[in-house]
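Take a look at this single chain, the form predicted on its own, given in structure tokens.
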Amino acid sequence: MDILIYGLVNSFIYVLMAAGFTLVYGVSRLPNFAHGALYVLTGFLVWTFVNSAGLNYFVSILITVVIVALLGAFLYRFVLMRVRGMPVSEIIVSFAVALIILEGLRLQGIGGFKGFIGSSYTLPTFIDRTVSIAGVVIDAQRLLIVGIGLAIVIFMWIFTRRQKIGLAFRGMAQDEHAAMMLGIDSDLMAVLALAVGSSLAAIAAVAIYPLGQVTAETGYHVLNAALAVCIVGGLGSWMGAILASFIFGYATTFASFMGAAKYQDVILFGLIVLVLIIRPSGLFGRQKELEERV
């Protein structure tokens, strides 16, 4: 029962970490390697607004989500748009932006790699209590993560099927050239996708950071997790990303209960290798299959 409940929580943590990355790649085919850096930046900004500016916690969260969303749009409009269509350059440029953000935050005193002791940047929990479910004691913040993750999945499903912009996102994800022939502006959709994807990274940070400390190292971990989920699930596939999140969530939880928590990254990348050997395009990816048909 412990594995079942905590595995569910960890699965939704992976969903939150990967949602923004999956959306951006699905709509614009841009691998946003600054995703993890935006996640860390969110934690730092919320902490700064609360502790230095004296703002209300929820007001600080709202302001930060808006700032990070605008930063994502700015990142595409003035940086990534210049190299779009050049896969290697897209990765290098977005990762360079991530390094600038993370190393800049490290200079502010945020702890970095393991063993480095920096200032204590922590976010308060939304609900400071524990709950017992089927004899398993779990803190309410983890249950809130499940609720937020589920709400995002439902919202994105409705948004991409009922709203005009969401339908345009689906069109771009399915066939960019056909969508452009129907009058959909590819660059505008990419700007909006980066904005929404960045805001999803911010929401994930606000939900997950109360469980731990804001550190620069987290940015690399979140990027690794998002990449793992998207690659295994199939790049750009929402259903694949959700399924992969549950695979990783339960695999890492089982490893922790077996006393092998330090091997979680090995499990993460080992599953990537295993899945790609069996299905090169991922569990729900179709790009490789379509290329083979052609």
The other form holds:
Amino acid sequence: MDILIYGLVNSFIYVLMAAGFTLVYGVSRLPNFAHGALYVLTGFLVWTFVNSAGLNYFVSILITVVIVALLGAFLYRFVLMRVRGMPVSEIIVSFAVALIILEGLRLQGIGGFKGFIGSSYTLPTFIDRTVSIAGVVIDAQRLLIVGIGLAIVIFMWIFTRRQKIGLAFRGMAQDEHAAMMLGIDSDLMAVLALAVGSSLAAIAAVAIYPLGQVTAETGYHVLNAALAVCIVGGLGSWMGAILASFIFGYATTFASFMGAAKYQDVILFGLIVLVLIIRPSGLFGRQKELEERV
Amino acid sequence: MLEVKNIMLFYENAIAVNNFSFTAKAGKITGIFGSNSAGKSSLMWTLSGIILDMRKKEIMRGGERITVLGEIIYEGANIIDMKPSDRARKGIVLCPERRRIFPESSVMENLRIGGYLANAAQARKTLSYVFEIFPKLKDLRHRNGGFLSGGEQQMLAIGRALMAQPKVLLLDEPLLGLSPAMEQRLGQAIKSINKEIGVTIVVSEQYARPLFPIIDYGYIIENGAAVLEGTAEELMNNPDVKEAYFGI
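Moving on from the form predicted on its own, please list the structure of the form predicted in complex with its partner chain.
Now the complete complex, all chains and molecules, led by this one.
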């Protein structure tokens, strides 16, 4: 029972971490390696607004999500757009941006800035109490993660099926040229996808950070998790990402209950290797090259 | 309506479209006929601007060098350098070769994605018009695009293009791989679309027979260059055309 409930929570943690990355890759075929950095940046921005500017917690969250969404849009417009179509450069450039953000946050000494190092940076939980479900004691924040994760999945489902922009996203994801012929602008869609994807990273950050500390290192962990989920699920596939999140969520929970919590990353990358051997395009991936050859 | 002047298109040093000029008169159907690799699709990509995106991607990839020369005069301006999405916004919509349906979206979703440029009223009106000329799509509206037959996909592709509110509709080999009966039906549908919503149509095809009855003016393209032009009747009575495109 413990495994069932904590596995569910962990699964939704993976869903939240990977949602933005999957969306951006699905719509514009851009691997946004700055995803984890935006996640960390959200944590520190919210912390700063609350503790230095003395703003209300929820107001700070709102402002931060907007800022991070704009940052994502700028990231495409002024950086990624110039190298789009060169896959290696896309990775290098977005990773460079990630390094600037993550290591910049740790930078010390400029203008008396002490750098965000150490374990003193935490975000408060939304509701501070514990709930007992079927005999399992769980804190409200973890339940909230499941709720927010579910809300995002449902929201994205409706958004990509009912809204014009969402439908255009789907068109772009399936056949870029066919979408262009219908008047859908590729660059505009990529800007929007990065804005939405970055705000999803921000929402994930404010949902998950209250469970632990805000440190720059988490950025790399989140990026790894997002990459692992997307590769196993099939790059750009929503269904695949959700399924892969559940596989990882339950696998890691099971491992920590068996007393092997420190092997989490081994499981993560072991599963990637396994999936790549059995199904190179991921669980729900499209084997596009093969299709075109037939 | 659409005046194309001296279009030249090169892939590296190979010429795909050679000094091609033509005019698509407003409200008429213009046919472009030619065999495989005559340059029909390249011409269509140039008209819709997709070739510019291909060129950009090839440059980024360090691949083939694509060169586009010439002029496309539309609504009084040369649009040869305009982005494909902007051209669609201005009313030039391509219904591509091999249909390029969104395979994971249902018929309804394909049409709704096609209606990206339309406002709510236009979308509703066009949707009911599409279901009127292609009643079969209405029955299949919840099926995934990838599971449709070739003929159904082609109807959907034309319907999807209509949803984008075209003023000039470019049809690239709409009859590719279809049965003669389906060719007939689609030919008729294209004619009625042209008549009923007054859209200018440019259609390219390999086989002239099913389309000759519906076109107003036609061009024969060989090795990227226009070798003959005339009304449907003039072309039909030309002995060379008879031999090459009607097999008589």
